[in-house]
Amino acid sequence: MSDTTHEPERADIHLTELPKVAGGLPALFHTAEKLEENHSVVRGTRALLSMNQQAGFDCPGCAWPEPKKRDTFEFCENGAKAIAEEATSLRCSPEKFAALSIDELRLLSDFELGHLGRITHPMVLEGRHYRPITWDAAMQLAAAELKKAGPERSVYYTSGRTSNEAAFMYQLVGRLQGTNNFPDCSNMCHESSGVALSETIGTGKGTVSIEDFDHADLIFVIGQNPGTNHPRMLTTLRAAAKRGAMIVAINPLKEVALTKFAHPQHPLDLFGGVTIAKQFIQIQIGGDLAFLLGLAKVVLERDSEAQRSHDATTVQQKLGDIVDSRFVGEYTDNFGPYREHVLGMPWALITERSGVSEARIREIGELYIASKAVIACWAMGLTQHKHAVATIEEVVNLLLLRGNIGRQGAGLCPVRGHSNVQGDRTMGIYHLPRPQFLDALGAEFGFKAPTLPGQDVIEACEAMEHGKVGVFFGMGGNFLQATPDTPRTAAGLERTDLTIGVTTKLNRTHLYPGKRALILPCLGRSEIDPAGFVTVEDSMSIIHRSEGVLQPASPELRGEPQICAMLGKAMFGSATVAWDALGANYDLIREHISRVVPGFEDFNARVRTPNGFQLPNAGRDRSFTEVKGHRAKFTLSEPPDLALPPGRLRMMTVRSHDQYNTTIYGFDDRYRGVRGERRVVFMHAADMVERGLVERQVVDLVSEWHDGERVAEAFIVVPYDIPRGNCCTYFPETNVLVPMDSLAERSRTPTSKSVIIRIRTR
């Protein structure tokens, strides 16, 4: 109960009842009010036209591919959004940097610096101001930081937003300088998808292709709310639910868009849309790893039944319906202890950990059962917790006991978000570069290229706290607001020597420099380079190319690729690399790639195709060839133990429907029935009567840590269907909660789906 006895304070903040339907006309009119917003309809709607069209460029929000036939407005509302900010009107010019200092810039919201436009001119920290640089004068001086960091002293951040071509000049850069240090996006998201997949099936990458949604019978949405993260999807998964397809959503809560979807262009559907997921499975945060393994468990024990069977015709017949005999003998190791273990695994123990009955389970078992085709696709809500590996792998172990790997209408499909942070990997930004990359690499440019490992995001951020990191350069993203422990990575970052940001918006990241400061304006998506296109992989490897159709919001704008051969030939000068020819025909840079990456030989003829080139798949085409015997492998785990210390709840982090990633589009989440605030903790209305709270309460929540206690002030108690002990708040506003060191096991992936909190009053 609450320890206070006068009247609580609170919130005058407006909520609404939930949507019963997602899109339909409210998307339409939310994307053209940020068009006016942000004083972008002539620009914007001239770039909604041409965006995720063949001849066009690529959405800069989620990485869900393209069909090969494509309607006339291939976009969705938050894709629109994020247009609407990139073709803003509005200009962050020097003049308004001279106005403000950084302390006052701190003052603004990141709505509100987002808002100030688009950045205009190199800048330069002097004093608390930034200052007009020319170009030459900034690579000068980041060049000569980066000299007098040295390579262990320098770090190369980036986020998916980059392309291809600028991925691989980026890492040119930092590996002639002689470091790995590349953290990037991935470390704080799909690693744990990358860990797990590379272990069992020898690829970090998901085994589907957009087409294999037309041929599936069952679809399992797994800790993911496309609706907000990945609205396109939802056009997939309405015409798999139209076609007959079941999908089946797992997840803490029931997402609107995920119930029904009402295309926004598709006039019928506007009369009360589509029902999307007719199973709806909401499980405790952290169950996913039980109720996988009770799935699983199903499967083994109707498979066992036939087992037993007196007739021998009967016994084949049933074994190849339940467990794909044949498949698993040809293609996977390790069956017979996985299977001991699964079947020893008590059901008490099962429904206790996920939270999920016995009999519901067993239903959605016997839909698995009798499904030919089977897609399990997954996000965050998976590899965001201290078991994630571990609860992926139980994925691949459930798709493999019927052989749903490798073949039409089947498969992994782990959905990324920024569109191109597939490819950043692709392209060699990894801390952890395998030997064949690094040795194709050295032999391209003449180089011996460095070997020792580099440092991930937890690293690189426990590096800067220690005052060991010179230089922080960050190709794109808002790693401040991206990293746990917020106050402790602002703190870091301010300890170096040089932050550099190559962006086309201010954030916060560039609010807390280190000694000296860049912000390097770069183009967007949207917008004409001279240097030609650029390419993007989305997140079914399907390489494709990227040219902007706007005129560049300033003369001083560059391609991300060219700042990158700007910086290169400051450092190492021209001698064996021709850093202006580079710079200049991005086809030049595709001719590097195709000799050092494997599967994008004839790069510059494949990517001119309408569709561009899917990249080989060592799952997709059974070969498993990275794994040990070239079989795919069956792994053994435990589901976690997720009881909780009295008076405690177990937290999840999430997006709201006017946000992407840490870009705030406005303050309204209209599928989760909050207008004008962000700052709001949802509870069950259970856990908020035993705590004494009511509705609109103002409170704090305070996590514990082997190293103390943190705070996040001021949220406002929220009732939803959330379940008992649990609850959910947007980041990055309790990123703060987030302990640094609380990461997944085997991935490093900070753990912010599972924050135990306590919740104070005021």
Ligand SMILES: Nc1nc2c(c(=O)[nH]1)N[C@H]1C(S)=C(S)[C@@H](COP(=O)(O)OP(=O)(O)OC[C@H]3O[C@@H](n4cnc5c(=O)[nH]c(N)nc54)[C@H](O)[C@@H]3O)O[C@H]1N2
Second form
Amino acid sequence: MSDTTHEPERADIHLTELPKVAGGLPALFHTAEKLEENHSVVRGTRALLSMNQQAGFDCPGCAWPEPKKRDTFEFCENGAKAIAEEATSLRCSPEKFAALSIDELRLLSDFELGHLGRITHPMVLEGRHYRPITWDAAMQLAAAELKKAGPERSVYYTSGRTSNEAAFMYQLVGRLQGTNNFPDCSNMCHESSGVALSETIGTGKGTVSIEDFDHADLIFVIGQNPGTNHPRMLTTLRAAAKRGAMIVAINPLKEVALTKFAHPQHPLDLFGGVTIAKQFIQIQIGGDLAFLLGLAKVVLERDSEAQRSHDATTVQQKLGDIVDSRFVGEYTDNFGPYREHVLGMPWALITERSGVSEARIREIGELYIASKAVIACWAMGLTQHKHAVATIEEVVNLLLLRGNIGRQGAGLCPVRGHSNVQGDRTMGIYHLPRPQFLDALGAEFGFKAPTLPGQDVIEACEAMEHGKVGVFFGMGGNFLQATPDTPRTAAGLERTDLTIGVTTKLNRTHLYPGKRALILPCLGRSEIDPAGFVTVEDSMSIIHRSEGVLQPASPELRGEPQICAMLGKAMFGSATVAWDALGANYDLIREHISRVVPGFEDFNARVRTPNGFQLPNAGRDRSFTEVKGHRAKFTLSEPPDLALPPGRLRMMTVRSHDQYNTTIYGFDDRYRGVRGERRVVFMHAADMVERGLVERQVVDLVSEWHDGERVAEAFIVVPYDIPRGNCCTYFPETNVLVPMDSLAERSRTPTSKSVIIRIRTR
Ligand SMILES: Nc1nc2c(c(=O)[nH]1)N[C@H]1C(S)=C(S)[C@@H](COP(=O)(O)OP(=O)(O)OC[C@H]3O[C@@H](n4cnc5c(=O)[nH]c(N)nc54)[C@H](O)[C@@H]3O)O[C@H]1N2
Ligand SMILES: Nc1nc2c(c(=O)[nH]1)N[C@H]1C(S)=C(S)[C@@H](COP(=O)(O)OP(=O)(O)OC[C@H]3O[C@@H](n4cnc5c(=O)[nH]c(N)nc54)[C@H](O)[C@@H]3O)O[C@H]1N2
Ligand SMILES: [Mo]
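Now that we've seen the form predicted on its own, could you pull up the form predicted together with the ligand?
So here's everything in the complex, that chain up top.
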């Protein structure tokens, strides 16, 4: 298993000074280096020139929207790495599979598996080797096993890179079979945001558009590391900062790019860069709910003062309503109880549970009150905790208080991960589909779509573990490495009758096959698909096209929508659905979508306009009709008690600068000053001293849970500026420590930013 394949030597690791500024020349240099390492200079450079252009393909790196006016190079260092991975000229050919059994392949690291290159042929498992198989035979095998398994024992997993067209076809196949078992990477990602937003404002999506960033006075960036994970967002933040907007970062780590950023394509930036976040709150892991409640308390206290004061009129004239009473009265519910709840909460509790002083909270609270238009952005630092949904609801409360939703320059901005994770949901990849969607789908294709709730990621893991899954189908992704409790997931996959992976490259999931296994190689975003372009939806609900420019890595590759069409035909024949035609011309898939999914009317014409089109967004229009009572809802919650048993640390698992989720680009985390090693644990110096640890000491990490201990061996201690009692490691290496049943309340997202561990010396 990956956690033991790579035992670090102390000498391997280089700790460097933290860079003072992110981006700049080093970013350009690393772009070139990655292209070269993947032997993809010509293919890669050609691809980079078309990336995120109106007539090019969508960067598979992240879901940050493209501005209307685009630079020639609308990409970032990490987007370039994603392309280098895909455009590599290395090939994972049938000869490589013949040379290495799955047991031998398991000995390779995730980095080495990726560097075997692009898979060139459909493969089937025979004994312990994958051998080539024809597409036809592969489809017959898949269809036969899916039929044998039946709807309840079939699981269709999706990773968020899948295009709208592929996602729509994929869910159609599954629903025709009769299942809603559509776990997706969202379950581990922004599910908490979706749940919190749906319950409070009635839509699971954010309410801002990219232009709002030109009008905001204050932008919160909470639990997010854009310098690494959404580098193009830095261009947006840089412009806002230069214009004088205040940016407040809330994070246990002082991520370099949040503080200073030099745009590699703006030469003057190379002398020093632009300060991004003028205010930084070093929150303790999980302390956000208490902190946000503190900000709300400042607003409500000041509002009460203003109302009491004889001078009320002048104060209010200066500041506007402190609480936007017109907005609150017209558009929200439950304000009275919320106000009482927050005003009654003692400051001592708020400061203890956030780890931030009252003075600092008041300072940020005043900045909030002084701002006319406020945006709140967040990502995994908020979503992967037990109380994640309540925390995001508190972000909503804070914005509702001052009418910061549905107004220019203001709103909620959950920053999505995968480049089309939002679109996949829009297309019906969801284990709890809405009845309206199912009705429309059934009407379009003349069948009764299943209504029984399906499995999410954790339910699918548990079902596999108990031998209740016949077929596990992975549309992209790396299920094994992304999910908690790695050995248990591996055992579960191996209990199935058939595992199917549609993929560009080999990953560890494919090495823990069911009794039988198929690998179906697909075209990447950057490659030419004869059936036409595909479409994606970005973080701000803009639908636009994506069209590859490179020759496919092998003539045997098929587009993902076409693979779904081939499977549909093998399973159901062509009587009701024209599978062949759909697989050969994606315009025809879009015609179906235009009749099933609201907002996609006239899809084919509108998506051909230069910047695509924006989906309607009820939140932005202050139309809260999907919430009970038709009003946005204030919600009440208690900040969690974060006290730990003696000797324990709270661990967050994050991404290094050199990875894309489970794809490992390299072993450096330049912005955090670590080179040559990923098995590190970042700790506060005082926590090290308390345990008698020294820099670079090799230790084991032990997590404790009601069902026993989990151990991750051989991690190097690195002293770091992190709150006391907190520590930080990289995912996926520490997924072995995340218990499968440690989940966020209501969203069931694994709590991978809040794992209680102790350090064991060796
Ligand atoms: N290059 C690259 N780009 C990517 C990805 C990638 O792996 N590589 N992954 C993509 C995907 S799928 C996603 S979801 C996004 C992920 O984007 P991010 O959410 O930025 O990813 P993480 O590395 O998980 O970082 C989480 C941040 O939250 C902070 N944090 C942890 N716990 C807390 C907390 O309790 N409170 C607060 N306030 N902060 C906390 C961490 O210090 C860290 O800065 O990026 C997407 N883009
Ligand atoms: N401990 C911990 N665990 C986490 C997280 C965390 O922060 N901490 N983050 C969670 C989050 S936010 C997410 S989104 C999940 C990610 O979970 P996944 O989406 O399952 O994982 P990825 O690593 O993004 O998937 C990468 C694989 O996708 C395949 N692939 C790449 N390009 C293509 C393509 O064009 N088509 C197809 N069909 N396949 C392709 C390749 O096989 C590659 O190996 O992980 C989650 N797990
Ligand atoms: Mo994600």
